[in-house]
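First comes one chain, alone, set out as structure tokens in the form predicted alone.
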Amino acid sequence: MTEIPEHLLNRSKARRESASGDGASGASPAVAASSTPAAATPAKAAEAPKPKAVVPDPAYVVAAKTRRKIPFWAMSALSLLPLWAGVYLLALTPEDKVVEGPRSMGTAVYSGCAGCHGADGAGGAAGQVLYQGSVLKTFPHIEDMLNFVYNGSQKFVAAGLATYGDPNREGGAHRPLGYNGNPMPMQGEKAGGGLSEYQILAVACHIRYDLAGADPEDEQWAAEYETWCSPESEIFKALQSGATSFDTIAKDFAMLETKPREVGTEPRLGSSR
């Protein structure tokens, strides 16, 4: 019997397998790879993650991010703004002009009188009462007060004058040595005292309008105050500069609406209002 060649047997076997459907298992790797479904590949099997939704920033956050920032070097300048503001306000505020008039100066001069008359003019063992209108009753005219303060009690006694001030004063006239026998010391420089004439006017203004209670706005005292004791008093300024004196005031200021009476540096009697 003739032997069948091996390659013919293999070919016959292959045909049978193909006919029975088993050929897929024996297919070549290239054919098997090409017949594999696309969905089975690992790259397509893994589903890609969905991107997260982006939430927009609120308006105030956007404004803060986009706002221009203050440079660090400017912070030191800004910290000085309150100081600059204070200096600016001081520069704009008008400076109060301090006018040293008769009453202001008289306050300092009166410190030498307080030992006898009391710090508030209430009087003492050696000095007359001045406050609560008392000195205004004694001297209704400031010129008479200036004359008596300038000369003092002993000059009045030496001149033979028994009273000073208003002779019709309520409660009786004042005698030069009538207060416990104590004299009023002479104050004027020419009389032997230590006060100039403008200092005597200053202390008289302080006594009358600060201690005795005369009201500069009261009709009774307004003219006197304006003429003698206001910060703008021309008489006070003239006495201070030496342009006038107690002996010449009446003549030098005769043009004033309220004409000053004679003061004088020699003792003289006073007058009633």
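Numbering follows the first chain given and starts at 1. On a predicted model such as this, the values are computed, not experimentally measured, just so you know. Take the two forms, find the largest set of C-alpha atoms that superpose within 1.5 Å, and that set is the rigid core. Compared with the form predicted together with ligand HEC:
- Once both forms are fitted on their rigid core, the CA atom of Val62 lies 2 Å or more apart between these two forms.
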Second form
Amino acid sequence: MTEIPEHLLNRSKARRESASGDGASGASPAVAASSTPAAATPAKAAEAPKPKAVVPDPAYVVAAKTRRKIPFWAMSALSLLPLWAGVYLLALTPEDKVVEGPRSMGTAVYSGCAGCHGADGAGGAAGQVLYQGSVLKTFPHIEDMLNFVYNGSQKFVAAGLATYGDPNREGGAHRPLGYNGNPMPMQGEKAGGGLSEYQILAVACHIRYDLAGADPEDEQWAAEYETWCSPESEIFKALQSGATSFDTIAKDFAMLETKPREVGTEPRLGSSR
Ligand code: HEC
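Got the form predicted alone; any chance of the form predicted together with ligand HEC too?
Below: every chain and molecule of the assembly, starting with the one above.
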């Protein structure tokens, strides 16, 4: 037990006496006289100012006060939210092209040909018919088509060549400038055109397999498709990287099961199947 210091006891005694004096002044002297000091003391003591009661916090306030606040690292994580939003949107954006390769690239290149040959290859006053197997009859071998597109009609005329493509084409071989006298403009860079060799291959693949109706599954075209136009085509990749060229393709890929023929960048006669 703690000893209460003497001076505090004295002070409280003095207070009690002064308080009982005040209380007695209001009461009748008889009552005051009859009450014994022993009985009065506890009653007066109860009136002494109590220390202010400390009301304990309710449980939920205690919980709120003691709960850990947002951890410091969470703020930096939260500030990155806009970035996550961007990443999320990127992840949601579907790929434009499912199959990347010569055909899909060729679709874009063909926009430069469609003005004369028609969007679907139906041809018109300014450009030959390509669709419905027509161009496949002219060029049973894709190599001959690449050479003709590279050079265009006028280079063939200048080289003194009377025909292009299959000389035994059903209905007669095609003659340069034989289509209403309109020229097929040169496309290859060395011939003065604007297309790289891999772009010429790409557009040829698009024309043959998307417009003219060659079926990659058909055994007539399966080997050509694999070698030249499939997304895995080694030749296409090598043309793109510059590892091969129309002038060297035949020897660069001589090891293939379906050996490519010469393409070349000089105009030359085509061949039958
Ligand atoms: C200015 C119009 C014009 C443009 C542009 C054009 N061509 Fe031609 N193309 C022709 C004409 C005309 C012929 C017929 C050539 C001839 O008779 O000498 C032809 C012929 C062809 C042939 C031979 C078809 C056959 O069966 O005889 C192919 C293949 C061809 N073009 C592909 C293309 C490609 C690929 C492009 C785009 C990179 C293209 N052309 C852009 C006018 C055009």
